[in-house]
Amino acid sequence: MADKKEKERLSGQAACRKNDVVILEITDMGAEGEGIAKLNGYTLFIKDALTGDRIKACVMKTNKYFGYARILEILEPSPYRVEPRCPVARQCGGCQLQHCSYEKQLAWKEEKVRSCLSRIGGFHNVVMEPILAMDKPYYYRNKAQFPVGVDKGGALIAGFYAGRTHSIIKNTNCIIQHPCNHEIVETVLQFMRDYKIPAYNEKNHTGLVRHILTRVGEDTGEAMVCLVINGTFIPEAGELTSRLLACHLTGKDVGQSLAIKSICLNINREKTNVILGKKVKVLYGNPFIEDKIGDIVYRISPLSFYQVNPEQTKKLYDTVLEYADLQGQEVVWDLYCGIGTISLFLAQKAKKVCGVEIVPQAVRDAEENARRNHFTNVEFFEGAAEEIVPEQYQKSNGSLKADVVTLDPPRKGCDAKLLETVVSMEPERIVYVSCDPATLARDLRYLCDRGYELKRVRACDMFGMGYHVETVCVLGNKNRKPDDYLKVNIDVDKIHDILDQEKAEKEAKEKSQSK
């Protein structure tokens, strides 16, 4: 049998190189869209196609193993096609769905998710609940970050990187991101025309206005303009300031209208590819804006991390909280809590919510929301979560317990020795939110290796018409009984005693050194 793979696999290196043009039948899509068909067995990966697609590709490259081709011409169409609604919806690296149907998109992302459950977590025969779908999959995004450059000519212009590069493709009426950003990214442009301010050059590290970053509170009406510049100021500020307050802009509804709130500059001299600095002045307003998803009101800034998409936040929240359980006794510890979205959702349910933060001004954010809701029940930690709490857990001499803990991370998944302190923890379920399926299986097995049981499963569209899909898990702890709730003990006043004499002495050595 594998002498037989192999030969498939070079006859099919053999009958397909560079440049060649083949006749392909689509089989199934990867990880990130693309479709994926097989030649002598030999596998090929090609951009913007789907599942059912009968096409005339061009193979760009090839290995040992796989290769990439692009479409020249669809043949026969796939029945999950249809007309993307952007013109510039294949060049552009925003939308990789756009020309398949929504309903292939759910059932896809739905099967991605159990797919690396299966393949990386070995969880099979798993049962997901259905999965949470958008009513409305198009001008849906909150936040919006807009390269600002020049095009070949020289015209200034502002849009989107293509696919895999920093090449900007004009566009400012993007179909997912919110309606109002047009007015506002034209509004910018037409200033630094006007006052000659140049668009930052990435190759040489000169140039001034690096991108427009804006973001909108849907339910508040607020809205948020923020310059990223390679610089400490911009001329004519003022000017700019009265440009963008006398734009009219509407909301997604009919009647709707939005009130700018807040504009700043981000100042990022550093020559990388990261968008924000960590410096932000305000020109007019506040340095954030407020948004509500339920009934909580959160402070968003710049710098702070909040979800995308504000409606399905909602539903994916509402989640958490059926699977977290709580009944009113638990204590929780929400790590990677960004602004403290999920902690105040659990804070409404839970005896007592500690939640972990790296970013310090996303810390302020999150212990001023608490404020401003009125939560008395919920602590807020700075520092990475893999780092404080496997410290904080050693210095406790194993007493920090938890009846809950809900688990949010980046892309890269939890850190092995985080994983491992939150299971000392002992805590009765888990609630895991992911927004990777592969990291997320390959934690899951780490975790249910150590006495935990995978309970739940549900995948949510937060990215209509992209790629990307969070998922959202429940574990139980087999060995935990309900009573095991009247032994958590934990101080919370001791571990900001330690915090804040280890940050004391942090800052002490840095001034030290500087000196």
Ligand code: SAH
Second form
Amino acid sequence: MADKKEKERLSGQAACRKNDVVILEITDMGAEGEGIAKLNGYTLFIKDALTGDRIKACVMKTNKYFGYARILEILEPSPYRVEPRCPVARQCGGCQLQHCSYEKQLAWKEEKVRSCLSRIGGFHNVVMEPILAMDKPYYYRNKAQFPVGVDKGGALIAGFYAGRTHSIIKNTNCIIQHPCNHEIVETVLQFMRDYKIPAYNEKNHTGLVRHILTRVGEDTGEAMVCLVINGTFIPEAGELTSRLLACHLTGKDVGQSLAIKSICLNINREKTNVILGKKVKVLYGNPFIEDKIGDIVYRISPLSFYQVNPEQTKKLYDTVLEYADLQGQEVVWDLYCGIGTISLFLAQKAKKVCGVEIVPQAVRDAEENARRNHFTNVEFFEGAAEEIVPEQYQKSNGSLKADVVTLDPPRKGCDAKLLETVVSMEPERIVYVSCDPATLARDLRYLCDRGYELKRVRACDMFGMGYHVETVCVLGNKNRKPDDYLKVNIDVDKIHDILDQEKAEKEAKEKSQSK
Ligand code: SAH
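In place of the form predicted alone, output the structure of the form predicted together with the ligand.
Time for the whole complex; same chain goes first.
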């Protein structure tokens, strides 16, 4: 065993050793946007290097199959190379592709999806529709989380974590965040300096202010400021509120202004990397703000999931709606529904939409969003999709069917148990929205081995300057005859009766145990 390890180490070192200075041609880019070069057949990954660059680099680490190197000098820049707009682009962990032209970012993202579909899913020669590009790939994010800390000299700072670390890169003027953040964050920092309110220190779990969280309703012009604190209250909260309300916050477009509608504290006293605690205290206004996508108003609280790029979200949801191709009579299951954003978008054109979501607060938000927008044809189920859907299918003795199923899972994709049930529900179409092309390709293969075929695929750029890519695709059911279409019926009330009964039984049991 020891021998094998030593062999592996040596074979890595055959091409180069740690601290070697080498000249490299960058020929490709890896999954996280890093440059890839071959040195005598041996693969090296180089952060911030770009296809077409010729660089002088220093080898940092090697193993059997690949190694890492760091740029010392760019000898010949790639034709795709541009000057990053942000002075801390390289240190900050937020953006990975600012040095790459936006056109090349888009082409690379499309290629990433195509290559996963082919390598992992075995879908070769897929013709993708053109990527949904951003009009302006800057200042787009509607949610920011600034860690607060001190610099080497002890001065209070806020910014973003450096890649893969927790050291804070000072920056309150991020070029992918909404421009209002600068004034909000500087106002909070000045308040903390004036009243000697300490930043949280994660090493010894002391201090108070951990993060400054902001959210903006791009369409409504409403803004939220939430301080995540290691405590239960903040001194001089009234003064903080007045200072924040006195801020003159400008929007992205000339003449547009924003109004702070919510100032909150989020209590997080745990020794944890998780940013938000469970409890929210309101200092001013509501515990939420509102935003609109298309014609639908959504309520967003500090804890709810909401897409971060409103311009692209609209394009993404329009594509989902187009792919779902609803005629008005369909029963739709929207799995991983969050606060019901896609569910309500589809409910505009469907007979009935059932959403399933694991986070209880998101389900409450989804129900509230349905109510406020006067939808009566939506129902939400709380729980893991891979548990709720198979359970309901079993209880219905196989009569639970759907015309269209939408899937929008987190990066790890869908559980096979869920996909198996989805296939049994025999939907005419499955629309899959994915934030990870690798797990998407895996899940598509599963579905296509069970009677579905991939019809349309389109990537969407939700994260300009970052390496993530969103994809939407639609699968058609090869076995379902056109006549079967629109004959699906489900008894949602019955399912709710069962769930209510189970809940009542559980509560009664808990009550009798606590006596
Ligand atoms: N469709 C929504 C949310 C997509 S994000 C939108 O566009 O806004 C993925 C969602 O899946 C999150 O809300 C997350 O809480 C939820 N989720 C994660 N694991 C889940 C599971 N096993 N079952 C159901 N929902 C889950």
